[in-house]
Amino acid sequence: MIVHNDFPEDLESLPEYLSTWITPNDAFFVRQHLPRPRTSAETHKVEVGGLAANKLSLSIADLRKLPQVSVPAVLECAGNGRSYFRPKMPGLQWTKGAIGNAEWRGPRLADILAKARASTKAQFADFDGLDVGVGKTPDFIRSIPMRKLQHPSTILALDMNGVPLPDLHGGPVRLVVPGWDGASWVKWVSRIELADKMHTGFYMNPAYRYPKNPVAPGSAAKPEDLDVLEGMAVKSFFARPADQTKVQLGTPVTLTGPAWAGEHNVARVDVSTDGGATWKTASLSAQGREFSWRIWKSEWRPAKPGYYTLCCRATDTAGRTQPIEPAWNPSGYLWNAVDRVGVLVEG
């Protein structure tokens, strides 16, 4: 892992560990806004209140008694790729690895809301975890609209890749909001408050907002021109080969990596071995599940020695394609430019 911070932990996956459909737990990136709390599956409770006729206090055992569903889904920090923006901006300088695909398992939020008898006036639910700030650091609370909470793939995850959710990843229970930015996936969930309006705390406004219209690089966006960040961008990148790899002429080279598209599905991935002058379509793995990524692959046999710039770009079922340059924004969110790596072929 690339260690950006050790307290609280901010750990980035290495690209070579992102070439499989499921990302192993011990290679999965970690983003903590606040210090990791102490809790356990035996003592943890999730309180459900606010605009609910039936207030709930659910233990992990109670949550496991509800119908369980498995949801393969990509989790990506909104700032993944921030280090590539120019001009640079503050924040964690992620490269490619603040992303991973896991199989999450737990009860649907829709079932919990039904059990709580959520009021028809409830338009949002505020999710709070056990993590608390130091000094004047605000509490991390995220509001999720009811339309997303009612989606059958939105769950409270108790398991990750077939084992109880590790505490480093929000265990014993975290919110899974497939297709949305990682900040929505609240860890160590302890309170769900149903409300008729969106929460007004720092992590809803001004944090995790994106310009409605493009802004000039290096400039600011007016607060009224920012929307809450929700669905993520279409994206693919090289897991292998690594940038600046050297290969021998005549040796076949496997080009591969993941591709995903937030709330949409990946339609195809195109690969170029000549800096984008020509393209060919890569093969895609069979796992075309909603919200999860697919692994693309292409075989390349260089015809002569030299330095080559390889490129990949994904297109999704909504018609979105990775751009040459993504829209610059003051927070460094949603980097999804055509990925490039350099390879030196030696004769």
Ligand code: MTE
The other form holds:
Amino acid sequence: MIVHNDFPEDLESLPEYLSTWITPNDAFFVRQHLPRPRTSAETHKVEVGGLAANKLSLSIADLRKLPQVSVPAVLECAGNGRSYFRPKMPGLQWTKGAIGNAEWRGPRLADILAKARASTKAQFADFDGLDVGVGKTPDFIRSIPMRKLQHPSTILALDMNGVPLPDLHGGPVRLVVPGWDGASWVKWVSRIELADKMHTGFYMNPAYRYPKNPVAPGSAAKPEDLDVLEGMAVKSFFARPADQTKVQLGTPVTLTGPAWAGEHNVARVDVSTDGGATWKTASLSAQGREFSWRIWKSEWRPAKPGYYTLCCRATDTAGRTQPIEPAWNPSGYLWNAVDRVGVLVEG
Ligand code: MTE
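Give me the form predicted in complex with the ligand now, not the form predicted on its own.
Now the full complex is given, and it begins with the chain already shown.
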């Protein structure tokens, strides 16, 4: 992993671990704003309150008794790729690897909200984890609209890739909001508060907001011109070959990596071995349903020695395509430029 911070842990996956459909738990990126809380599956409780007729206090055993669903889904930090924006902005300087695809398993939020007899006045649920504010860093609380919470794939995950959710990833219980950026996926969930309005805390405003209209690079955006981030961009990158790889002429080279598109599906990935002058469509793995990524692949036999710029570009079912230059924004969210790697073919 690339260690951006060791306390609290901010760890980035290396691209070569992102070439498989499932990202192993011990290679999965980690992002926390605050020190990791101490809790256990035996003692942990999730309280459900606010605009609900039936307040709940659920243990992990209670959550495991509800119907369990498996949801393969991509988790990506909104700031993944921030280091590539120019001019640069403050924040974690992620490169490609603040992302992974895992199989999450647990009860549906819709079932928990029904058990709590959520009021029809409830428009949002505020999710708070056990981590607490420290110094100038406030408590991490996120509001999710009811329409997304009622989606059958929105769950409280108790398992990640077939094992109990590791505490680095929010164990024993975290929110999984498929198709939305990682900030919504609250870890160590301890309180769900139903409300008629969106929470006004720092992590809903001004953090995790994106300009409604593109702003000039380096400029500020007025608060009223920012919207809460929902969904994710269409994106793909090279897991292999690594940038600046050397290969021998005559050796076939496998170009591969993941492609995903938030709440949409990936329609196509195109690759170029001549810096984007010509493109060829890559194959896509059969695995990869709604919300999870697909692995794209293309075999390349370089015809002559020299230095090559390889590019990959995904297009989704909503017609979105990776741009050459993503819109600059003050917090450096949603970087999704056409990915490039350089390869030297030696004769
Ligand atoms: N939940 C809590 N309680 N505290 C946090 O700091 N970070 C969020 C989200 N959930 C965070 C949290 C952010 S910004 C991201 S990108 C994801 O968790 C990262 O999840 P991971 O560490 O399992 O990869």
